[in-house]
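One chain comes next, on its own, written as structure tokens: the form predicted alone.
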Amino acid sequence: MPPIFTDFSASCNLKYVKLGYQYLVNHILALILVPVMVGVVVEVVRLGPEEIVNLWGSLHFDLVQVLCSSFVVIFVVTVYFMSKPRSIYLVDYSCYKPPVTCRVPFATFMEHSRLNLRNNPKSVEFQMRILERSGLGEETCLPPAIHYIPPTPTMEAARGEAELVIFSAMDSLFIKTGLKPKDIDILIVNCSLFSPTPSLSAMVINKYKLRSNIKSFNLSGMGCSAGLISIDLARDLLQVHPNSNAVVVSTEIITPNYYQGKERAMLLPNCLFRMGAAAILLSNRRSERWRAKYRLVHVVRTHKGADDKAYRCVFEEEDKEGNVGISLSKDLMAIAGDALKSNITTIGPLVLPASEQILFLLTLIGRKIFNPKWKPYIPDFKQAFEHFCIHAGGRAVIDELQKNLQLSPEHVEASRMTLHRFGNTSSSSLWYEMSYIESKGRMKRGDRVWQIAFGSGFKCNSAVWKCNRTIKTPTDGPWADCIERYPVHIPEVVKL
């Protein structure tokens, strides 16, 4: 009879080479260090108080050299501090919860989808299909203009959309930080395919009457990594502004995006795209430093747009009917994943353990000199952060990085219980899934939390963040009402 443990006792074999060759390399230094310390004390002990006495006095000091040395010591040390970039903190954040009157069950749209595509029953089982497979649940909300027969994507309905999103985000926001209005130096808006006259930043200025040298900016057709831009402009704005607070606000306006044609294509937003907003307060001010949640690490970003099929993979277009709407390519999946690939290549070094670096450099040069079709070595990036918020923009997207990243389910689960609790929200996902973490009670003084989203261009964005203090379970917020109900089985399909 073959032995039933073999594969099971080298497996745990090989699992604590791993572990013993990731410690060696991750602590080289205080390996190094502590016995050369030891030494140094044993050294120290072994001559006695008399002796030390006797060898201090031997030394001559010159008042000129002992100046001089302090100086250079002195300036070396103010030059480091000066150069070094300031903190940026995120005190906190608010999410909006849509109301209950805007839900839309599998039910509601697809009899909406039949009233108004009875002409192309096609078109409706297409879409029954895609919901089926989307990963959505049955609670996600679209704004008040949709769920009329026909839509009536009006501008003021899309302005109302954006007042209701926005305001409830910013208003939450105040409450949970004690900002006033006029505190804020610093505004930035996104909102991809939503850009009225006045802008969206202006309609936040007007509302909360901020003051009149604020410094406005309002971001459009960036896709649903803008979330993420926003972040890395307010860091830049916050390096050369001390002692200033910036908001960010993430959303994306539904109402007049919603397409209304038979093109599949086109289709497929229709699907998966949901309300959603977040407004976000960072601070490089030292006194936030105490209640801030998190000091923004890094930010990464890729951008494949000189690719023309890269450029094109997620296009606003007219059909041949003259409807505008969002076309998505099929080559999609795979466009992301050569951006993921760039992203990470960059991202890694500056996150990386030194034990997963040096296995990933030896692989590539064994591939280099040996052998081209030695199977590259796939950081794990898991030695890295404790918490990945991948951008839930459907289901597909989800289990290819956690294919690729090589996650587990507990990783990827922030992801895919917002995509079946909220939808795709565009670029305030990566916010509803911070605030799913936190509600679980799972973030802890010292996580690193991996951000990852994807947009039109194409664009691939990264930011890290390490929690500042451990966060308790909130009381408000999106999550509040149903967060015992997740994680929730999500079956490959639902039957309509």
The other form holds:
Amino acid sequence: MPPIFTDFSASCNLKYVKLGYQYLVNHILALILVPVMVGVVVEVVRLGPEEIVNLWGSLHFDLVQVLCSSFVVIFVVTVYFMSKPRSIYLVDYSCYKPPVTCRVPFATFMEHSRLNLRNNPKSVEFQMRILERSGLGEETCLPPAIHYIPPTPTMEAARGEAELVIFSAMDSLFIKTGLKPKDIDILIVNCSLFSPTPSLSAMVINKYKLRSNIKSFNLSGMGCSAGLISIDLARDLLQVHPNSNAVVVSTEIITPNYYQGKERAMLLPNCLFRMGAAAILLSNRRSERWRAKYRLVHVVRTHKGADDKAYRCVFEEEDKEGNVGISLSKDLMAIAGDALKSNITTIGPLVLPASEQILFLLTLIGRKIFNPKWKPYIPDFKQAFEHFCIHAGGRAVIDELQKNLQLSPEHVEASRMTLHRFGNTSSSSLWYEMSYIESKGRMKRGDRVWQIAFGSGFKCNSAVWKCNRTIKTPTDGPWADCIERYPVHIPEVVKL
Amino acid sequence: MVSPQQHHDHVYDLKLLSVGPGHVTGSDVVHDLTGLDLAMKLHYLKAVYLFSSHAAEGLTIMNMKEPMFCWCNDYFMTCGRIKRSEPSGRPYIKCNDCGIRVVEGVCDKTLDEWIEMEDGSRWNLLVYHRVIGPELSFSPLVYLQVTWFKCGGISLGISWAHLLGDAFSVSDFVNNWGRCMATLKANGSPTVAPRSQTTVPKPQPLSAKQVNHVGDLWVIANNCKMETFSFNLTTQHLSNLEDEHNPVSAFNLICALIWRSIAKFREGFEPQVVTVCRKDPNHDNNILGNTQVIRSIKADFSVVESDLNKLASLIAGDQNQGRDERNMIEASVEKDNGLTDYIIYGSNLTFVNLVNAGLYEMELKGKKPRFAYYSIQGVGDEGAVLVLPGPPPQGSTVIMAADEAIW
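Write the structure block of the form predicted together with its partner chain for the protein whose form predicted alone appears above.
To see the whole picture, the full complex is given below, headed by that same chain.
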């Protein structure tokens, strides 16, 4: 009994010491300023008003000096406000909810797999193992062309899927925000694996009859992290163009990319990737400040492409039989961990409170100068953010990040539940996760959200948002009819 | 994959997909099979409904799919797959939402030409059929084929594993789909036939015959070549028959006629026992299961020389001749927990009365089918005769499909 008690009280003491230290360092300015202010006020009260006026008179200011100094002050203030980057607001976003007719239960996926790969039982076994451990649920959706035995991925079907998901998401965005198509100044569409001519952004412009002087961009080939790259691009454009609206559409079109061969390294995406899309409205207009949901605080992009192993770890190529698929290398997790470390090294100083930064700096100096064997200090990012949206790339990715960042199950709940309900929807998964947090009523004013996405290349991109107003639980949206069922317990291995 | 066509290429361009329930059924839902269900496991029902181009106007596979998901919510057990329980090996249905197999096809004939055709086996082209097994857990229980005709008409062909339910259940199944198509709403789940527990030992049924173990490939091994043919009886024929042999009903007369004809044909080997199946009058509509009354009828006299009326009244069971063998079949199967394989249709010459099965109740765009045709796939050597109603408004025309041994 005593040893446990002393351990407990020791850890308690440590906790309070830590809390005390954090409070001290993070509020140091307030803690110094308050006594100073109190001292000044006491002094002023003691001196009395006539003494103050005498003091003022004795300073001998003349008109020129006063004018010059006020001019300098005004000049400095103006320069400050002009050079401050414009605030970018996320007015609202909407996620595509696939219809039940696209639903793919486990049993159906496996049966189709067996029929499509009838000469390769080993590959079918492999797919079954992956599916059992994938963390996906029974309600994820694939596009209609993939439901056929064998799948019929024509270009027409791919365009059909693109129109279905993108137009649904955009229609929903228009309704939610009251945005008129003619008011869109910037349009960015990102879809990694389907890039027809004319582009998907041209398809959107054609459908909604957008203005002829619209600034449109189409990003392709940039993987699952392209959603945040589009946000970054929109931010840069909104700095240059005042008073503008930007719409970002993130999606991945599954139809043309369903791997039809038998190589195991290429079968994994078939098991995980599912239909999804998101449309986001960003604005730098002052008038949107009041109704915007979030404000963009930081975007940090890290590219490890200079390293050959990182470059080749997610690679689209033909297999021996000429089927095109995306090959995932075995070092994917290690490379992802590496990219993450680079990213948080950059984002850490921007978001971490002073207490964490000092600790990190001290251990860094200590390791360099005194003893390299000291454990590196992993800053506590839970101090910097209330919510985490980790790209639902797969169960392994979420597990890895949870371990590296020392997050609790509640923090990664949005990611795990999105993976369960919608599968890996690539660049739009971050928005389904945000929507989950809002639907649970957890998003309060002032909350900071960290979105992290990984993508081929190998890239790790982060975005930090600050919640502008407490968000009421939405009555529409992808989670509206199922949020009460969540969170669910996802077993390690599902029995098929 | 396109199924290879043997001698006809009239139906081509087959595309397969699966349709399941829109809602998740749940991870541990099972549908138990009764003794009677297991006795029927080697039989399959095939139903074809033909609709004219007026009814099929504007219909595409996409707008047929959405109501199907709704419909499968109610019929989730048809979307499951067979599994064997441990350790007894008794089959049951795991309701895992795997789905029914839907097949789209195109036919190069018009509806009129199709109906005029002589070949009795042409109906098989309109129903995509595969037996259950050898991999039980990957064999769909229901196949639905939608074939588009040159004139714009369509046919709906259903292949249904008899262990799920009898022909009356199939008719309800199809009629419910028609209602789902019209209203896009589910009609409420069908009532599953009660699972009775018979522990009292019963005598051996005459209508069920044991067969050699089929293992995991659920198909009947016939000792002779089986063929299907059908013929129409017009209203005139029927009213002539009924007038002559008042007051016996048309079905019993037809059965008696056929029984006597077969007895004459197989001189020396005339069938003394027949099985008669008809709808259980005590059951409401919308029941899923094997609830039809199965009676075996023994003739103590020579069938060849018998009077038609006498034979017909024997079949009708006016004086309670013949016994309802459902409980006996159930008890036989349960004796060894469903491990023995049986056949019902064709163990004796079997007559099935589908006249009041509601075959013309299905509606597409408010229009009834032009023609409905049912047959049984997998019949024992003694053969089976189905008596079907004809298309309205000539409601009393009768069409028969017979699976008969060619000696």
